[in-house]
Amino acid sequence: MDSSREKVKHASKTSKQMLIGLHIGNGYGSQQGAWRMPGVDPKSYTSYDARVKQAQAAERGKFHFIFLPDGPGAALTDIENEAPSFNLDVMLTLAAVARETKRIGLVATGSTTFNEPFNLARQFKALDVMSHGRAGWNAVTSSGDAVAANYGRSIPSSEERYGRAHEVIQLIQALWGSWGKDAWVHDQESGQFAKRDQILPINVEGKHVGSRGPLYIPPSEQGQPLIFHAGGSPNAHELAGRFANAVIGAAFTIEDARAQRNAFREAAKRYGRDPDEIKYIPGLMTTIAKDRRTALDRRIKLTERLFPQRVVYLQQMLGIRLDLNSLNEPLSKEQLDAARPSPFDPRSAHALKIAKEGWSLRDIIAHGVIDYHPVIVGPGIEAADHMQAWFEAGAADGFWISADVDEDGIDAFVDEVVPILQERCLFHQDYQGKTLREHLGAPDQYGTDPRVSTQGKGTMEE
């Protein structure tokens, strides 16, 4: 390792350390074609054992949480050749994982637009109790027509969706707190199971939702689940700033990520919260291999079927014509001189940078320049360097990782990237607590947060 790498390696010796989560979608991996890779069980889409194995790999790497997105209206655009992007059912999956893991947090998406609050409250608090305080709810609105069609409805306006979301989160937190902290006695000798006067209706009503309550589930070791949010709009800033402990983010540059993180922190301050209470966690996609060439060849094998469409899209990103018959050739000097990154696509500047390094058109695409998060294609130290640069620039509090192929990509990150981050004192050596609230350094909360429950839009009334 050269001196510059040694300097980077030892640059951070501060007490602050990053958070790391693992994204698990359909169980194959983040790249189309993962289900066909050698060593992958093509039936793992329906295997809870596979999800357990993946979660256990992340727990071996001391990841703080696993994150399961959900898309009940996701269109099956290429079901002939590819699996749907999401799990069979996020709550059933996490219930299976909860029984076979001990420390890692369990986070799943649940829509505030098309789910009844009482059902969401019951599901997530039950998961929190059975996992001994490791549950988190990624509270999001739904915006796709395909989702609405599955519920026989139309998509509400943004104002209505977010107005409902503010109410749903407050109502669910009120339900979570409707069984008092000390209500459960379970005293066999006296015969008292619970204190009736500490299990009370909440009787709250808003414009969009309401409930009598109470919920019939006692608190977990962390009290109640944490709130996550995924989104980057001004409405998302307000919702997350008011309620969220963490944001599942998407950003392509340090500057963009820093701006997003600051926007969420400022929103938290507007609601009387300490901005450090909200953690901004952008995504990172990885293909970890011994060298760049090996990693590129792996991604080519995974995604080459999609190259015709991706060449067309790369043309739009760079504003030049590209020839599908010249996949093995680098871009010409004339093409590079004429190329102009699209101002409408934040990935474009990085795509042009990769092209100027002299890679073939096939390799440019294999670098992941069209993927929906930054992509690391190469040895583990490159992922560690990327994560350190963003973390120390104030652009991220951590990262959620999407491996290209779950079967071996999670282990590759755990074995090749985590030790480097630990050596640089950027990532913990072991879990310091048992609950997700402890993992994220989130403040204690049971029921609604009194600092924000009476502020802003969507406030519920008792």
The other form holds:
There are 2 protein chains.
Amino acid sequence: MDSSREKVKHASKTSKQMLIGLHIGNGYGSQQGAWRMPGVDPKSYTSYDARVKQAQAAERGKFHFIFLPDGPGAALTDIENEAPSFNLDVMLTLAAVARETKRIGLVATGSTTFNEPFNLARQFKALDVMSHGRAGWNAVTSSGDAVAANYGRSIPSSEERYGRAHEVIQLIQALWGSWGKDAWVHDQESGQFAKRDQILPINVEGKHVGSRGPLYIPPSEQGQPLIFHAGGSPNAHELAGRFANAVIGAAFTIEDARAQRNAFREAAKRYGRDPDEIKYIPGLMTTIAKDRRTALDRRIKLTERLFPQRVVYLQQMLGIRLDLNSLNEPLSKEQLDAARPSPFDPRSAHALKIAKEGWSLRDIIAHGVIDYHPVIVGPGIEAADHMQAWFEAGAADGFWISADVDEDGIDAFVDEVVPILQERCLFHQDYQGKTLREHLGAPDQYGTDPRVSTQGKGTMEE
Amino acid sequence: MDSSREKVKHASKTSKQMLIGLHIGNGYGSQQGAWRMPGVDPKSYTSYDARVKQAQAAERGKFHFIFLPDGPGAALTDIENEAPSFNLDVMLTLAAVARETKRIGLVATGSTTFNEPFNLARQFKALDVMSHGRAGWNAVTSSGDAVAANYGRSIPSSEERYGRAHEVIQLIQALWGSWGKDAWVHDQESGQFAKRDQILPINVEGKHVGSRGPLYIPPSEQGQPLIFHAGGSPNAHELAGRFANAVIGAAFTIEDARAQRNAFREAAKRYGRDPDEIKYIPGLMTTIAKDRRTALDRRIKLTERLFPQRVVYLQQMLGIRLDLNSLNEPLSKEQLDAARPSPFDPRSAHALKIAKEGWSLRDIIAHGVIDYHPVIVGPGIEAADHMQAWFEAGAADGFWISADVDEDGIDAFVDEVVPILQERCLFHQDYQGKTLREHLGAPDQYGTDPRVSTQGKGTMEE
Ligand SMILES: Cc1cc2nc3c(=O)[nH]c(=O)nc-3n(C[C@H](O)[C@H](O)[C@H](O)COP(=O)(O)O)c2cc1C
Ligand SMILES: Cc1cc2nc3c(=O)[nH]c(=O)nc-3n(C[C@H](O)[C@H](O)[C@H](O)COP(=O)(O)O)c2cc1C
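Give me the form predicted together with a further copy of the same chain now, not the form predicted alone.
Up next: the whole complex, starting with the chain shown before.
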């Protein structure tokens, strides 16, 4: 492992620094057993105090933003044992956090598929105003019939969903921009409230959605919210390439992340944009402790209930039989020789690498080899090394962090990982600006694209 | 005018007390000139601090609830001079207020016409949980093509709108009730998070809307939010009679208010309900000052800009010609004799009564004879007398108050009107309960109506 000192030298050659966001979900943490851990308030799921405290912890760590995923489809099949994974309502959470933090960006998912665009537009713009320019909208297309069923529908095709998404984003940006930068005068002396000629209807009419406008909300300190996107298909690349300031990503390897990042950058170029305007931000899950053993034991305590099903899954990843009764044993030489990482699961090679290091079957799983993102189980420096390696390989412009248990996992990241990244000049010492656009280096945005919105009639391309 | 002492005797015979709500709109107040007044922060329109302060003032006055209307249709035609009338976003405002108040109920309008029901359901339920059981949903049908145009549509017929509204409310109540009262266990010892058999899909499918469910949100301290309604047609009576705990009303005379109240009560009976379960709450606008003259001068300062157009309107109400150049003069005997109150405007008779008292044309208008609700312009006792008279005449179960200028008008009501009502035993001394249901005397509500939602397939009647 390289020493921290060498890294400082290396990193300081470049002035670019990474972005960091914090995932806030069900209030307990990203590991399913989090709600049962000692010291965790078992009512955190409904506690806005808990979410605010988590956001404040991230702000203490100078995180650029918090990110709240959303997608109300779960059938709650494991509700007997585990908490649902999302916020009760992402916008209400962000409203509370907006009032009780000062600098951190506030990003939530809002479906372009199952929302009235006008409602989405005003809620995110109101949040942007409320937070003094810290809002970002993760504009996704919903996927899965489970979500659609809650809206009494079945899920539209990818073409249909992304066609609508292109329109919804243009429409919402037009509404956001329907007050010019200096439209709101509020001059008590002269009695002028606003400049009528800088507040224009948008009159946009597309194939899927339309709106007259104007929205009744003046610009925020950053003009209007940023656009985030999350999705993996070529359609997602196009949508993000056209509109997104940042992409919430998921990738298990540097190669995969770099390929994804490049796909989004190439798409941005096709829309005449500077590829640096689109930040690719894959996820990272962390269990930070003073050493690997302590961290592994923490993971075991958290998720042991799920180990039987994970052993079954690991069998498929490695193409060998595993024995549930031998959780304390490393894999045998025969097993290791026979193992063939599944080409269908990008986590398989990493799982085999861990297995070959000689860890017991229980510890292999405790390394988080079966999870939604790469997982660091160990001291802070291991997370810092991972992030530096990905960042310097052109695989990421930053990371969104999912702590295993929010109660102490966020603080662990802030106290054990952030200082190392700062020492290596990979992460800012403090917020430089006040708005999310400043945090991301995105220019302020005022007014509407004249191609989309006109006083007469606007046009949108799907 | 009766003495306060006599009223105490009278009122104390009945144990029933009135409800009071506070209207919170654009942050300035209900009079258009409010934003220009000295002492008013001209940025209150975007200030969540201002809204929170207003709600806290109402809570100091033991108001049962705040009410935030919403209906995004304004074309902003007078934006050069006047502020839009609504909150930037009612749910974000209520989220902030929920965190920064303790007892007051939180009611906002949510359109049944232009919302995805699942989204409305989760947002109001999340608010209910966040506020520990203080949420109410004013379930209206949207009216006007101006609103519809923001959603890229034209407005549906009343039948269509109310047909959908019946379904949307049933669907949302089913989602709200999809966790049983004791479903959420969160027992860290046993590892049981929730009782699977008390969390059921709703599988409701109507003509207009449908949803599988369940919602992923456990009950609040009051089970689920209350239903409010606002509307004046027979269709509105039916909808409210079937579902509403309270009606946000508008009436200019005791007779009209009593007729409306009775219409809602009769409708409730048709649905097998106790008519006392539906509270009829008409509006009242106030300019409270130490005496009538001071209050009139305050109104003149606020709205003088609009007097020319109001004189024109008053001509129509009274059926006589008025002279804009004689604002300082009372109407002449000839004018008063010729005046015929318009049968099409219920405010006309009151306007003529004021005119006959000999006030100048300016002062007649300053009495608020042309406004959305009855207006008190004078000392607190006049408001208390109005409220007592309506309450005791069976014309109202309470009132929603619109202060002229929020900055000091809410405090004026709290300090000058509330103590008189309390002294007369017409208004509670303090909150008796913690939830909005307790404030309104409505029973807690858990679970779903078995006629609507079943595990198999639910049915809804339009
Ligand atoms: C990292 C990541 C995060 C996502 N977050 C959400 C989310 O919060 N809510 C949601 O509904 N979908 C989310 N999605 C799903 C995508 O929006 C999209 O529906 C899905 O990826 C299928 O679209 P695709 O074919 O373009 O990938 C996420 C996807 C990825 C890759
Ligand atoms: C006192 C009162 C308050 C209302 N508040 C709202 C509101 O906040 N938002 C809204 O869209 N409509 C509001 N409305 C309009 C009604 O929802 C409804 O659209 C309108 O009254 C037409 O329906 P109707 O024919 O049943 O009266 C209100 C109506 C009344 C009488």
